[in-house]
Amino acid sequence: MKTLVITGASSGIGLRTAAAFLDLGYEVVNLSRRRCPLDKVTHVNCDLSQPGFMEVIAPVMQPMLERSSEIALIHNASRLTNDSAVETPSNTLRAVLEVNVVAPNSLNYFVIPYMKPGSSILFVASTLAEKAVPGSFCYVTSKHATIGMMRALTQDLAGRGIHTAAVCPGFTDTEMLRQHVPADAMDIVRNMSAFGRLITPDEIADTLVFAARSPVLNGAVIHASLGQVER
């Protein structure tokens, strides 16, 4: 049995990724506060911002992981805030890192012992994992850390048949983007793509499926951005 463990599959990229893996015959487990609307997905309620979330989900997940012949672990859930590097107290940064960096590490620590050759660990990062823009200090910092974690995993998992990759979406038509970008600025955002449009969540889901099935991409940072126009 092949299993997908994904965080944040209640909407957006996570939801479409869960659907794509279901279509491939995977058993899909979603970890989030909000339930995934897909009936075939096993929902495990948890709050990734809480340091003790693993204690809640471990007893539920262990039997599923034990019977899995292959596991794809996708770190999709993320926290995005509007903030500045010169005005952000450490407690605010710490809260974002808890979701975007510490929770993925906690899941890796728990899931890796059950992973057999052919398994994968994928991160949904961002184009901001390798550059910065004003007003997204905590998110930019955490996504740079995401790339570092992925690359470190590649080295430390060498020889185990488990591959890692980070998919870096550009501006994707999700609830999180619409909460972050004012409606009157959305046309500007669309025109920052070389194609003049937003990426669809299905396009990122397809990229994640490809990455999960392609060990040759081990350690790769995949820019799934439609080509951003830099001005």
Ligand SMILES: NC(=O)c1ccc[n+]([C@@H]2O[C@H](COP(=O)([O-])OP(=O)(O)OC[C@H]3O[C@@H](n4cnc5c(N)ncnc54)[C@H](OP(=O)(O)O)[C@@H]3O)[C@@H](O)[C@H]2O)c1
The other form holds:
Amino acid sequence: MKTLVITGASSGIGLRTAAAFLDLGYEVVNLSRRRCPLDKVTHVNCDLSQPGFMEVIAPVMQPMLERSSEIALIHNASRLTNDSAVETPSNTLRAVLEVNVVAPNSLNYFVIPYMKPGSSILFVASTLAEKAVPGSFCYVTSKHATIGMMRALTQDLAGRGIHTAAVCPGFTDTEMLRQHVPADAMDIVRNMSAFGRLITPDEIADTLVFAARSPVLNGAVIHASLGQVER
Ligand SMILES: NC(=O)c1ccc[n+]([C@@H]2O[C@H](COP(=O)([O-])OP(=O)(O)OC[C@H]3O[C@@H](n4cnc5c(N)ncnc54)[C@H](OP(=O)(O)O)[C@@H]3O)[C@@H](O)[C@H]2O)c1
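Could you give the coordinates for the form predicted together with the ligand, as opposed to the form predicted on its own above?
What follows is the entire complex, opening with the chain shown before.
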């Protein structure tokens, strides 16, 4: 049995990724606060902002992981805040890092011992993992850390047959984008892509499927942005 463990499959990219892996015959386990709307997905209710979340869900996860011949672990959930590097209190930064950086490590710590060769650890990062824009301090910082974590894993997993990669979406049509970008600014955002449109969550899901099946990508940072137009 192949298993996908994914965070944040209640909406957006995570939801479409769960659907894509179901189509391939994977058992899919979603970790988030709201349920994944797909009936076949096993929902494990969890709030990644709570430092002890892993102890709460470990007993539910363990039997599923034990019977998996191959596990794809996808760190997809994240928090996006509007804040400035000049005036953000450290508690705000700490809270974002808890969800975007510390929670993935807690999951890695728990899941890696069950991973057999052929398994993968994938991160949904962002174009903001390798560049910064004004007003996204905590997000930019955490997404850069995501790349660091992925690369460190590549080094420390060497020889175990487990590969890693980070997929960096550009502007993708999800709740997160709509909450972040006012409706009247959406046309500007569309035109920041070389194709003049938003990315669909399915396009990112397909990229994640490809990454999970491609050990040759071990350690890769994969930009999935339709080509952003730099001004
Ligand atoms: N959309 C874009 O333009 C874009 C661009 C670059 C990168 N990304 C990245 O893509 C990934 C997916 O985002 P999306 O665009 O698909 O947004 P989304 O539709 O808003 O989904 C975000 C997911 O994260 C989960 N989540 C957030 N906080 C959580 C918490 N404390 N505990 C558990 N789950 C939590 C949410 O689940 P619950 O609310 O149910 O808990 C939700 O399923 C994120 O890593 C994001 O940074 C998105």
